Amino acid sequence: MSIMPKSKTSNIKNKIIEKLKNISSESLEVGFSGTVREVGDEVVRITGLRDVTYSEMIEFPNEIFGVAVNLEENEVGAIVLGGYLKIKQGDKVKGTGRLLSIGVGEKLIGRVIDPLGKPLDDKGSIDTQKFYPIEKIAPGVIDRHPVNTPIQTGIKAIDSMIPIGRGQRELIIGDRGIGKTSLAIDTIINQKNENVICIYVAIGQKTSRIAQIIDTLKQHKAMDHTIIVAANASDPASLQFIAPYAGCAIGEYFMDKGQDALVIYDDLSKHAWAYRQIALVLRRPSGREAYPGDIFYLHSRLLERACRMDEKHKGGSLTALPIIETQAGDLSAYIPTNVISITDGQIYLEPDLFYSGIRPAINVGLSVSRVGGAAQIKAMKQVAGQLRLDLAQYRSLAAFAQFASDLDQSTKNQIERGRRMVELLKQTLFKPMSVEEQVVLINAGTSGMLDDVAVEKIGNFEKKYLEFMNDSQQKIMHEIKKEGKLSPDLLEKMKKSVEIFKKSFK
């Protein structure tokens, strides 16, 4: 065995100091620097990144930046957020050891930004000073407060029978084109001076469609207190992914300054569909319907964080609407039994209704806010509280009409109750109404006030009494909204205002 002379040993010393000189720290980013080792559709499977957390933002050659989404023991699967062509194999990357966020701020308010908080309205930058995560575990039971104040929609139907509180998660569902969005944007509309900062989240729609909402809000003067997060259905599927996060993040923000924030996901069918394409490229196991196992946690950690923080939070609230779109009424379908299971009620719009002209076409005994009462003003308890059961079997008793030759004169009064209560209950579009309006309305109707005006004549009816009502009898409007409850004194006087105006009316 040969020994190596002492001076080549030197040699191979001094050359390992010297290139060990050379070695700049910047370079040795251990377990924060990897290689990309595959690029599909959005998606990239990278190598490295040992130290990398989930939801952490990784950097990309060109500024491309992507979110970590699997963490596996050899690799890493990142979604890319944008430009996802321009990766090619081999790349380096490096995590940024900060979790994907989004800028907030009052600066959003009337603004039209992307999911990564970027603006689309061509109104020059946003300075946000201050970045919020987009994915945050959900305040404690201990720290919420009772959902006991309402959110007026300003829709009857809803107001009245379906009721919504600050902090809530009330589920809009139904097939395509019956009206689920205009629910929402009359909400919007309503919240004009209620004090409500609302966001509507865009997720996978047309450009054209997101614009004709934007239209429409800035007609009725509601972009002053809205802010819209657009991930259009051009998009990628990451932004489509991430879109309702970046909106219940803004919507956070303002919770937690004490003020009350609406958010709306419109909708998370397309949501589900998005994250499916991601989950599948990332080879996830599929599941039923080809979801993967972890869809319904993807829903519910984004609703459990609406919700109404107590006085030692400053007692924001966060309430939540998400929509849902069914396939041929189907509400057994698996994302709309999950969505089911995790809000507070929903409300079900019914294609037969909508066709046969009833509008909003909600389908009374298949909605439900399990909030109820608590979300309701008195006044609207005690003229509404039999409503919900009397159309309800006014439905019943009609379809079993049909078939009747002869019916009791109870039953026939009934009917005649429930065919008008249907009609004062329709609603044109973006046309909200202040809760005494509704008040008024529908304790003429459930008194029994409407029983001798023909059931074509309750549109007119309607837009006349409420004329009357707001021109000669403010002082009962202003009582009603004052109050908050109905006295018997001001019962007997809203009686006598019906009596006065149906002299009049033709």
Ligand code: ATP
Given for the second form:
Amino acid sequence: MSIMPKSKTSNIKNKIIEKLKNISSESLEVGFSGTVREVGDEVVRITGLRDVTYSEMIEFPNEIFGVAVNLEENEVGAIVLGGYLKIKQGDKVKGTGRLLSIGVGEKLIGRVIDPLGKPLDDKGSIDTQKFYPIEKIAPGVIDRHPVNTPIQTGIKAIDSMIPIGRGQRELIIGDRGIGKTSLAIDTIINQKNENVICIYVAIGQKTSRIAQIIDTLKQHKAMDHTIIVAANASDPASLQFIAPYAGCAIGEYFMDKGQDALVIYDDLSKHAWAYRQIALVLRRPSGREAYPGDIFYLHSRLLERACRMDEKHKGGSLTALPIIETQAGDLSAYIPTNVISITDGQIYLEPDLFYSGIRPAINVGLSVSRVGGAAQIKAMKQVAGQLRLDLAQYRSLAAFAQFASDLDQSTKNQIERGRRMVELLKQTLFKPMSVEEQVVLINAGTSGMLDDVAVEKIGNFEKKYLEFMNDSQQKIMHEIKKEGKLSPDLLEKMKKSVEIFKKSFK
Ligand code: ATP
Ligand code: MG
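Show the form predicted in complex with the ligand, please, because up to now only the form predicted alone has appeared in this conversation.
Below, the chain from earlier opens the complete complex, with every other chain and molecule after it.
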């Protein structure tokens, strides 16, 4: 063994000290910083960034931010929230240690914002005190309370046959342009006096269409309890992708305070497209219909956050109405089946009904609400209990009757009753109806008192009869509202009211 001369060892020592001096603290932060390896369409792949979590904000040079969505062994895939053209290969990147969050609070009410919380209207900046992460684990079963309070949509066909409860997730599904958004807008308008904060999340829609919706809501004084989160068709896919989470986080704020909130995702088909686009650019393996495999998990995580909290957690609720667009009525496509299985029921709109003038074009047979029945008020149950079945029977009888020449009297009666009920359930836009109005009207139909009114006169009957009830029979209306159920005495009074009214109706 040879011994190194002292001068040589000190030389090595000096060299090491020299090297250590030159190491900057920046490069010591292993894991918190990385380098851009590749920039794609709104997404980047980063190497060296190890200590990031899913949904963490990542900072690029020039104050550009992104979110980590793809964590791989050697790489992180991130979406860029605007300005991705300024990012270059080799740029240094930092993890921020913060999850992507959005400002929440009362100040958002009446405003139109983008998914990052920036105002899109001309009412100035929004100074929110609190921030909520846009991704959050849904409350567990123990903390939840069963759904038991209705959310009145004001739409006869829904409130009577497919009732929705506060904290429920009910899907609105159907082809293009047959009234999906209209159902949601009507529901928002009807929350005016119901103390429900509404959040309308527009994903991938035309800017002009959103302007129209805002206008409608303003006209009906519904912006006073509504927040609009918009990521338009022209916005980056990354913004469209995070929009529903942002809307959900805003709703959670109100739920956590013990209030009731309603969030509408219009629509999740476009959300799935945005995510597919991101995933394909990130070169993730694509699954059925080229969607990434976790799209189901993504939607279920989002919708699971809608719930009713128990009293210990202040008893607030978040109701979700996701919307899905089908192609040529195909319910068995990938995204529709996914979301159908995640939600507590669906309202299925049908083009044939829509174009034959039955609007809202709800197919009663294919629509269902799995938990809302518990939330329906007793009076409505009493008058509409049979309605679903009767209508379904009418549909099949009517189809059969087209080919039959002589029908027995009871079949004829059933068909006639069905025709009147279909007519009675039609509803024009932006005219949501109070629950007591719906009860007296549906009662008139199901109890057979409209059987001798001509089908084409039903619309007029409805209008005049409700005027009559609201003007001169207020006692009955008040009683239904107050009691929530119909005593034999009240039922008798309602019957009388129809008889009296019919005398003056031609
Ligand atoms: P898209 O697929 O483009 O989002 P959509 O399914 O959301 O469409 P809407 O935009 O709600 O459909 O409605 C389409 C058209 O149908 C609108 O012009 C609207 O005025 C009309 N419409 C919807 N519901 C009714 C109704 N109950 N009565 C009369 N017209 C209606
Ligand atoms: Mg729509």
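Numbering follows the first chain given and starts at 1. Superpose the two forms; the largest set of C-alphas matching within 1.5 Å is the rigid core. What you see is a predicted model; the values in this text were computed from it and never measured.
Annotation: Cα of N14 displaced by at least 2 Å between these two forms, core superposition.
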